[in-house]
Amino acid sequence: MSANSVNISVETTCENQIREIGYDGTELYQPPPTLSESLAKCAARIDFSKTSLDDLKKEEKSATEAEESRDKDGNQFQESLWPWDAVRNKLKDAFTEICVLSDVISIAKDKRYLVLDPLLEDGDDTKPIVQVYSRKKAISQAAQVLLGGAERLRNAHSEQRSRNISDFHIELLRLRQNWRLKKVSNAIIGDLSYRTAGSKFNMSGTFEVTKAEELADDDQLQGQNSSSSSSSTANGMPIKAASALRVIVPAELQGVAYIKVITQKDQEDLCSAQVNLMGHGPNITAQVGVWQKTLEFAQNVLFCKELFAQLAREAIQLQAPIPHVVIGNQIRATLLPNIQLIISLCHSTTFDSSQPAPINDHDHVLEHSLHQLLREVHYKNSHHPFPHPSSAPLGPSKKRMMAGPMAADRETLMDMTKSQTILEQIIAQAQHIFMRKRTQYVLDTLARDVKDPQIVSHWNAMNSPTMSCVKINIVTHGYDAIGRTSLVIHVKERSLKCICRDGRVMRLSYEPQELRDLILCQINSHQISCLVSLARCMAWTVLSNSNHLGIGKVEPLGNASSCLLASPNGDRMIAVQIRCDPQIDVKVYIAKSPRQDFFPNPLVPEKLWENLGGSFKEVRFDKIEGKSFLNKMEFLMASLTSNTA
């Protein structure tokens, strides 16, 4: 190399192929190709079609030739071996045994170029009877471990029933058929509560349930059981000896709880109410075992525990004129004037024989309102009514839907939005049965004093739980036909609604004492009127009548009412006078014409005058004969009438 010869860099490239060019001229190259894809390009170099002899043999002379050449032109270079070379004859020697295999397994399989046959060992012949005889003796055998087996089931089935044992799997499937089981990990857990009726009360109402392992643990697991063993002894529900599972009952559902509902009135109860879920739906305990009993007191725990805390927040909630009251386990509410509410929480998780008996004054209407109201509560938070259209939100009634099409007034509008809880419908049903016992009681009062005229008191048998009907009919004994007097009574929460016969309505108030004044006044009213047809009937003639007279003293109640009869002949004539003081005061009395005391003198000349009739004479009414008003005063027309005659 000499000494100015110019050192010149060849290497390759670094462009690889363009792949794509953008529009703003930008050149996008393809990346260089991996180690796996460059073998993958010189694998595909190979011919592998040139494996036959012919071929070899042509490369092998072609090899030979080409060394001879190389020995003559020893002074030029050695060419490299072809780099696939050891791996070309790696694969044509696997080729070929396979091949070999091949046509192994071809000779063997088609049999016509090869036989292959096995080794006979050398047996004795054997007869079709020994083979039968040796069947046989294996199916007996078989039979024998069979029947062995069903023996052993026998014996423990009747074992076990001797023992009074019932099986686990029974057990479990009675229990799946009345309460929610799952399967977690390896427990069996089940569950209370009323979620899945759309309780949203937040108490685990979960239970597990257990595999009674030993009889000889029984007394124990009984121990542990013993509030729901002791409750149904106490009941006179039979009890099985042992079961073959156990139920495990969280600690705070133990025990019998009932919710205690007394309206009292100064210290003293008036009615009372002991709500629980004991008693309800079919008795299935005979049926099933034990658990069965510990599960319905366990819910009806939780029944309670959820209804009382929902009259509690309630209670708190609510804005009343009278505050309520809650403490620990008891609410207070004001129903009228000294008379209160008292609602009660009692739980107790052992049972006590010697605790008090229920009151006898059990309100069975108050006592299914609970119920219903909490159903109800639970139903409104799984069931929402669909929308109408069905884009429209959730949530609205198809009341407040349709307000906007019926063009609703404002007023309706917040109609729709008012909704009474539990605690203000238990408090506005116990003011209704409180109103009603009342009205009863002065009605039975009146009915029971005032002999004169009859008091008769229909009650609707279809009444809603906040209002009641009584219809209330006066008639006079022997006289139904003259007349009788019916009024209508609405009972209401704090009020009275009475409904006369000319229509005239009239609202009272909360207070015994009105209700009393009105049936007084209306008792009044209905002996002037009767008195009135009968002297129809009898031909004598009305000369007046007024059922509100405005001479005498003031009646402390209402009106006095008063009536003039005349005789056919006009010689006679009757006054009568009904005062409501506060009884009924009658006073009758008769004039006579024409006067005995009359003299004509030159100012009144005429004897004509002397029919006018002398002063009035008050009659002794209670001396006269017969039962009644309307009785006596028959009696009194007819002997003044005979006398006339």
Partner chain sequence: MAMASVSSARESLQHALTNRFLPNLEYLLQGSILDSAVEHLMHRLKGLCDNVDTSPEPFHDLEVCMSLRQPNSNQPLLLRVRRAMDRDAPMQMRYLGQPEVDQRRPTLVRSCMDCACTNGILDFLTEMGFRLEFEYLAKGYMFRKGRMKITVSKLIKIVHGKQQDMANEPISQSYIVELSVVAPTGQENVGEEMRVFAEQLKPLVQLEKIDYKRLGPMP
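Based on the form predicted on its own presented above, generate the structure block for the form predicted together with the partner chain.
The next block holds one chain only.
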């Protein structure tokens, strides 16, 4: 201790807080906190969740500040009963947290139930104002793009040809509704072939769609068009100010085509076939009216080409008794002797109607049939039957599927693979049409020529392309109830089948004379059978009748039919003979009994032999009154019936 130092004693104020002031002024002091109490107070202030010293300092500062303000205010309560309670709770919480943390870490280390993944680092929290600025910039860029597009549209709209531009898009929409389109780089390519419908033809049917150019530049651009349209790959066409749209079809599909089908008779020379030029000249045809028509015509050309190619291939492969001939764009097939079917592909790229008219009429029905047949081939190519049950293999037809379980033999399986080609089918149909026409002609001429029994033919309304039926009734006018002969004729491709009422079936060939002869024979037997029925009505007895008399000259056509009638009281006899050689020829004879010219003579002395009946005398049948054969016979029988018993 130095002499100059001053002793400073530091003392606490030692003032305790006043707890209570009595009425008499005495002050009751709060006893100062004991050591344990002060320790408790200090310990309570420790916050175990704070780790760094800075935090602690801050805490202290704020705590002391709070305490000072609280001290200034006044009373300070000691709330907890047990001062260490808070401390204990805080320690316990801390312990629990540490335990959990250690558990989690041990589980995570095991990596079986819990895996720790690194978190993506959060970007620094930028200030909101920066975000606002960046968003504003982005939105303004987007707005610029939209405004630019809107400006373009507005300009396009406000131009003179605003109508035509919208036409392009609307027309493109309509085109898309009808045809398959696809965008390839700059150009729009379409497909008009039948490939998706099942066709296997390898000619491409692609077309190109562009905006139509202005009229002033037409020639120049048409030159460009023709050079670029020969190949149907994508070309970037210069798109000028547009009107409607234009389609460019490949050169080989331009123009109009159809398949001409002609049935010709007696064409001797084959070399005079009409061969149409296919016209690969300059691109004269522009648009045929609207684009729809152009595309339809082009599609039709493609279809006709496919059809003709298929027919030509079959014509060469098939082996017919008279071989088919393929010349240029014509196919000749023989239907019947001297009758030929000529199928030609007529493709015209010019539109002048200076072509000569065909020799015979073009048969629209057969052309339509050809189209249908090819479509059927397409359909069969694409539509295969679905397997039932669903685990069965895809592909085999229903018959093939049944062939296994139903134990089909080799023959049946081979038959399943056979199918008729288009050419065979169309030849069959053409033959049938021809047979039908011929049959109709024969029946109609007979009906016209033969007046006496009437020949009525009823053709079936429903028939197939290769078979028709006709029912023929032979009646005599006025005597319908007496008798009617009917027969059914099935007209097939090269033959006829005739079924008579009595069950006889006759097969006739394609010669018309055979049918004529048949009908004449039927007329014969009709007359006789009606006569027989008529005689019964008139009470005459039918002694005999025959359909095949073997008497007289040998006829080219069958035999005569005959009938022998006797009057009710037996005194007259009528004999009728009908021949058709070739006209129907009726001979009627009458006999009287007893005979007038019987005189008994030494050889035949008795008188009773006069009853044997006399000789037959011919009647001049054509002079007898009567509208028809039966009518005349009726009158004859009536006149010969005598009153006497």
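Residue numbers count along the first chain shown, from 1. If you're wondering where the values come from, they're calculated on a predicted model, not measured in any experiment. Between two forms, the rigid core is the largest collection of C-alphas that superpose within 1.5 Å.
Undergrad: Aligned on the rigid core, do the two forms place the Cα of residue 502 2 Å or more apart, comparing between the two forms?
TA: Superposed on the core, residue 502 moves its C-alpha less than 2 Å between the two forms.
Undergrad: So, superposing on the core, is the move of residue 457 at the CA at least 2 angstroms between the two forms?
TA: Stays below the 2 Å threshold, so no.
Undergrad: Taking the rigid core as reference, does the Cα of residue 437 move 2 Å or more between the two forms?
TA: It does not, since the residue 437 C-alpha is displaced less than 2 Å between the two forms after the core fit.
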